[in-house]
Amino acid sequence: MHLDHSHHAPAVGADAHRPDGTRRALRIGLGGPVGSGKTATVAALCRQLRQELSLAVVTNDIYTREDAEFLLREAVLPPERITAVETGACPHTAIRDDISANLEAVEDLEDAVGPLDLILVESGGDNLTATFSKGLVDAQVFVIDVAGGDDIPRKGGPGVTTADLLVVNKTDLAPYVGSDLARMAADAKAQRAELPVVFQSLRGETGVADVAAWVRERLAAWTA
């Protein structure tokens, strides 16, 4: 884990209040390539935070609701707190270019089960250019995994270089796929400067704890 809390910035994004003047939920987007572990990370965050926060999830898939169905099968939250968007196009379109479907899903969740502290918006699997519109989320997490190659941080791209948090997932696989974690950490530091990076194995003892701590910090800044 490489997480520098001293450079934590307050969440920014769209207006912090709902039309009735009440504070809306903090919205955190999770993006990354197919198979990097976004949905597993969302599930782990829900299990870690559901006893202390009122939260909900919006998932994105191109033609199915597979990720939402996974979360429902795992019972990470009550069914009414999980909803899905079928983008019908490239995933980044629905989180960056035309955010209307996601924005409607977020607002519908707040109307139905609010007030909420936190909404997690999971993108469909995309490439290293995937970023969220600031009109949709207040902070962005980008998830990569060691099995995708230890050169991914060095390749950069907006997802790696500009996300508020970079998560290098599945570190337990590094010995089996020949990935050099020290090299990945150095390359991520070179690409991201002081932006935080977490190295994570959901099979490990700490699991999603570091990402959950980062989420709590964002929420504290949001509500301050």
Ligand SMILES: Nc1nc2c(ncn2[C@@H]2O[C@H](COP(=O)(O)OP(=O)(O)OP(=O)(O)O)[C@@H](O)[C@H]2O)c(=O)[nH]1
Given for the second form:
Amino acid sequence: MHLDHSHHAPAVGADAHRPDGTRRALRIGLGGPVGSGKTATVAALCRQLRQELSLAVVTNDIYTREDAEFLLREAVLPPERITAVETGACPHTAIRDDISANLEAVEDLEDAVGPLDLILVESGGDNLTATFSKGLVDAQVFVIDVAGGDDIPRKGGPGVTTADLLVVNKTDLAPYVGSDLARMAADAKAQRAELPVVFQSLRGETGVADVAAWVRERLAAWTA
Amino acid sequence: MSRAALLVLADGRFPAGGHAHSGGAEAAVKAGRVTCAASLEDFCRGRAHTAGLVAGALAAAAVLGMDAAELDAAADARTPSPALRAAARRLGRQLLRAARASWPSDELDALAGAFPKGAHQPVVLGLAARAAGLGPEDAAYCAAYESVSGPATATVRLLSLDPFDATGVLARLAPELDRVADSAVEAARRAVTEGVDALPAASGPLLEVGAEWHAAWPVRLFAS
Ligand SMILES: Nc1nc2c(ncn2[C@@H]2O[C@H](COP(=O)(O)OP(=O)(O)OP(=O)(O)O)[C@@H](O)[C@H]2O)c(=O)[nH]1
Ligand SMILES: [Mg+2]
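Please give the corresponding structure for the form predicted together with the named molecule, as opposed to the form predicted alone shown earlier.
Next comes the full complex, and the chain you just saw is listed first.
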């Protein structure tokens, strides 16, 4: 049995370098409940960042390829920069407990279209406890929306409480569904202390600008 | 040798990508061949004596030190369905990542170098068992058990089958799995002197046909 640590080729994904010694892309995960706007946020981020960065996307659909197909249809990136992972009916397993298929997808993207600056990994829509493994992503965004009930920030849970960025999406719908944005902001603050929260409407003028700014900050820290 | 290493390798939670695969159960459920615990048991029995036996012999032969490339070619020859060959290589690649992280060894590193896109899963399983200090019987047991445990857990999700019934199926099959593992090891020992042609080539035609059919579906819960 060999239990020494003399094996240099990285076998696991958290390693910040690729086998050839170059720095790998920053990986950001986007998780959150079904329909909260993860794919729409990914699409908007690609449109904002694709001029300045080399980008790729991995989607995790539960039983279709709809997210990947939406991104392809919208032509936010060339098709070879978008990969769909099949998750076997269990989206959180594929991003947290057994990340092997996702690691393979990010590594294959870097091999095929790299060098890449940034890979966005979208989780299949899941529940409030779904978080990404640190072996898969370097930072994670949790996307909820105002229409899912304004008590979600108060309920907390690992996604809301620990994600590196909480996005409260679809603020344009707040008046129609009776969601109290001030209360959501106060509850989120109570759950997250200093961790950032962005209120966003992809239908509004500023769109994804705040999230894109946060991504640029993470990238600056990654490459520093 | 550590007996507990066998439990680590055989654990359904070992992060090697298996959760996204149904071992042919999704196709069998859709075709109406698996509808309840009794038909699941028939399905699993057939798989154990065909796919399970072949995988067990390949894995045991790898533990006994047979050439990995030769075993990989033998696995190809015993897998008519291109979709199943692709799935076996994908699972092999994922298992190799987990095994290298768990039991670092020069042999596993060399296998990764020789098969960057993955060798057949049973071959990797055998070399992983070897790196863990396990014997050919252990590897054959892992392969035989995996051949039925994957479909059983997948069927719990696909049919909302009572999980106790599914576990009962596995328990009733245990004596047969003993015999499958025994014959697998016996064949592997013969192959060491007689060559890979002495390895079993049992196959379930419906598993192969079903895999091709399944791979073409636009909507499915499992990757294979
Ligand atoms: N009004 C409004 N609708 C939005 C906004 N963002 C997204 N949507 C819509 O919400 C719906 C769901 O958005 P997606 O981006 O597909 O949501 P998702 O989180 O990726 O969904 P799953 O992947 O299925 O979990 C779509 O119809 C979007 O157009 C927003 O800011 N305002
Ligand atoms: Mg989506």
